[in-house]
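First comes one chain, alone, set out as structure tokens in the form predicted alone.
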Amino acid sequence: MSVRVRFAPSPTGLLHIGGARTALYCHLFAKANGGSFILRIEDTDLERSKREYEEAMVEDLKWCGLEWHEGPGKGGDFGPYRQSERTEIYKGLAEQLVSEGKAYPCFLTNDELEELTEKAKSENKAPHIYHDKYRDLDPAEAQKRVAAGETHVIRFKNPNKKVTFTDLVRGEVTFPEDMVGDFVIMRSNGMPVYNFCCVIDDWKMEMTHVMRAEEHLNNTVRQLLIYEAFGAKAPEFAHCSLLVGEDRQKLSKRHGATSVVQYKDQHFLPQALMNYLCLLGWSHPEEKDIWDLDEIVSLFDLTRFSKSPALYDIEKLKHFNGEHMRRLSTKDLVSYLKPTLSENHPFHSQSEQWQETCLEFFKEKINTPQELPEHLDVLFSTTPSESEESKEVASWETTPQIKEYVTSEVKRLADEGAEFVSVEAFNEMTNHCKKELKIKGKFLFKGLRLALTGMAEGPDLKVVIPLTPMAVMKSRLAL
């Protein structure tokens, strides 16, 4: 059978960027076995499921660059792909069960499983082990209750087994038999549990492979035990490694953008975003860092998985959204960056020539776009600096001869109608200074720079002149 993997989230809030790691994986695993990935939405919560969130999230995949093979709006030979359109499906197999002895009918209140947890608390016990109050009830009597019309959920009888499984991540794991009890598969409002629904998925749509977060470890005893009961194969599982914060707790909001559309609103490049989560629990055979997912497709499999938790880092993140950026080509450079910058930003007023020639200089010293406007003001702002080191080369003697020189070189040039300093007149400026006011050293370079640029430190003076538009250089030196 070829390869069959799934990401299934549920459309309770926006893609996170953990889930966008399954999906990636997925797509990988997929693509690189000659297999099919499917989407699947587990849209079960009535309550908290809402289609804005799932079209965000399709959405978000598609700007991850990960689409599917199956799913919603796709079709397929296996859907409905919505769980909540699969519900008499589900509803079948929970009463097949019954009618096998596998599960049965329970009628506990909420007031009895509260005070039955209570119980189980004070004796030091697992909370599931009175919820078997029902469990050999006669099965008549059972559906008795059931047609009349009485409150009920649908418990599994647990065999009461250990359960072993060999995870494809983190090697053999075996459940002791207490770990679960008579636990629910249908609610009582008709839907059922996630670990039933998953099953029952996975099972008919044929998945070969289940990859998801370490997270979903515990779920494996209960739906192993209800692939056994239905004498259905299980897939294979692979419990990727768990993100985590610097503090090393479980990634979260605290610690910062979390979800997939904060990071497509900050205008990272969303190759930069999958090949930084592809590396947080997954390794590539040469230990390169970065490249792109075409590169790795023949190289992806499931033996360069590592177990340990993966340290989520949003400044790697941007050192990795800069290396792509200067991957891209000049043309693509100017396209990514000037859709970031404000509408009424100067940058927009210059040829296209010049934005090349600009972005391809500052390329090296940005990794994000949020740090562009700031770089960019070297060519546009008028705001002399007011940091420490401009007020010492303001105080130097040599620093308004400098000046002077430079103020009416500029005017010079502006009213012979230039629109920029060039490199060549420039380079005549730093020379004049050097032999005729005798200026040298730091000196002479720092005092150009602070008169031209109205600051003390900053890029290569040679690329910085010829990009500022002449009217902004006559404002600094007030012509």
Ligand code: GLU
Second form
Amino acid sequence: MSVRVRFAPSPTGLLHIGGARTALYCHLFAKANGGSFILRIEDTDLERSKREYEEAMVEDLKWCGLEWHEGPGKGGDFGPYRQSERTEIYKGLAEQLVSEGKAYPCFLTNDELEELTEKAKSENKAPHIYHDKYRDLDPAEAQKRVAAGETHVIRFKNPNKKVTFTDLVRGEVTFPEDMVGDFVIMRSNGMPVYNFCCVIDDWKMEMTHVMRAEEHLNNTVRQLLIYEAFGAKAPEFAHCSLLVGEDRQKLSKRHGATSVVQYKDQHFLPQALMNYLCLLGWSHPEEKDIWDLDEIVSLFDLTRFSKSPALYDIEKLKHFNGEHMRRLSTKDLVSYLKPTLSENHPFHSQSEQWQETCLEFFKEKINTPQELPEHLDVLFSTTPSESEESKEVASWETTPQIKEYVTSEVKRLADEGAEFVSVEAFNEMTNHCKKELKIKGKFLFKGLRLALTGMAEGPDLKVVIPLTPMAVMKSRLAL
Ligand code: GLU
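Could you please show the structure of the form predicted in complex with this ligand, as a counterpart to the form predicted alone just displayed?
And the full complex, kicking off with our chain again.
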């Protein structure tokens, strides 16, 4: 049987990076096994689900490069893929369970339910222990009350037995018999609860594997009981470790950016985000860190998942971004970084060749586009640095000599129509200062740097000077 896995988000918010990691694992697992990756929208919570969120999630998944084979808007043999369009299926199957005596209508009012929960708590018992008041009500009587329109939910008749299964990540997991009681499967408004429709869909859509976050482990007990009630074969489960922040708590908004779209807006490369997220909970067989998804498809399997929570560290993600940025071709590098600079940045008025040379040089110094403008200052800034070091270099008696000489040289080149001080011209200036002005070592190099860039420190002058537009150079030298 060919592998079928699904990503089943609830469209109640933006795509979380934890969700993107789950989707990534599903995508990779399907691809590694020549199987299918399905997108299913779990929107039965009518109040919280929004079509805008679904659309945003679809966009974000596409940006991540996680294309699916079946899903809303895409079609497939097992649709519809939006749970709100499948309510009749759930209703029919819930009725089937009722008629088989495996589920029953429950007429407890909210107040009664609360009272029973309190009673259980005060007796130090599981909160659901008294929720089964209508479990043994005569089915004919129950049907009469339902037909009369009495408000009710449908509860699952829990056989109350120990449930054991083998999770592909966590190994054998056992749940005690009194863990969940007679839980609700259909709400009073006729909508199914997550655990019920999830099972129906995973079963009817023929999922072979369910990969999701560890926080769903406790749902699995309810789900396994439902599979059993239908006599259906449950898929294999793989519950991946949680993503946590530095305080070891589940990753949440207070840890910083947690939505995929925030990374997109901050111009992270999707391949870097995917690479980093993949390694939070899964490891490469050769411990390789940096790769594109295509490179690991053939290596991806379920044996390399880690059970421990994975620490999400934005600084590491930035490092991954830098590594992936440096893997781009020159053309792609320019297409990536250029739009991240503000519209009026002088970078945009330089030639294509200049932009390529410039970014090929500065890519070594940055990990994210946010760091670029500051680095470009050495090419465009006309305000001299006021650092302590600059002041010291300015105070050396050789510095004004250098400045006077380079000013006349730059003026000459500008008058000749040069747009840049070429590397040859710069080398000549350096030699002149050495031989004629007899200035050496740090006095020469720092003095030259201060005169030409206004800064006492910075990247290689042989690269920086030929990239500095003549207008900037003239302004710095007050020409
Ligand atoms: N709709 C659930 C969620 O977003 C899906 C859980 C599952 O994969 O079963 O958490």
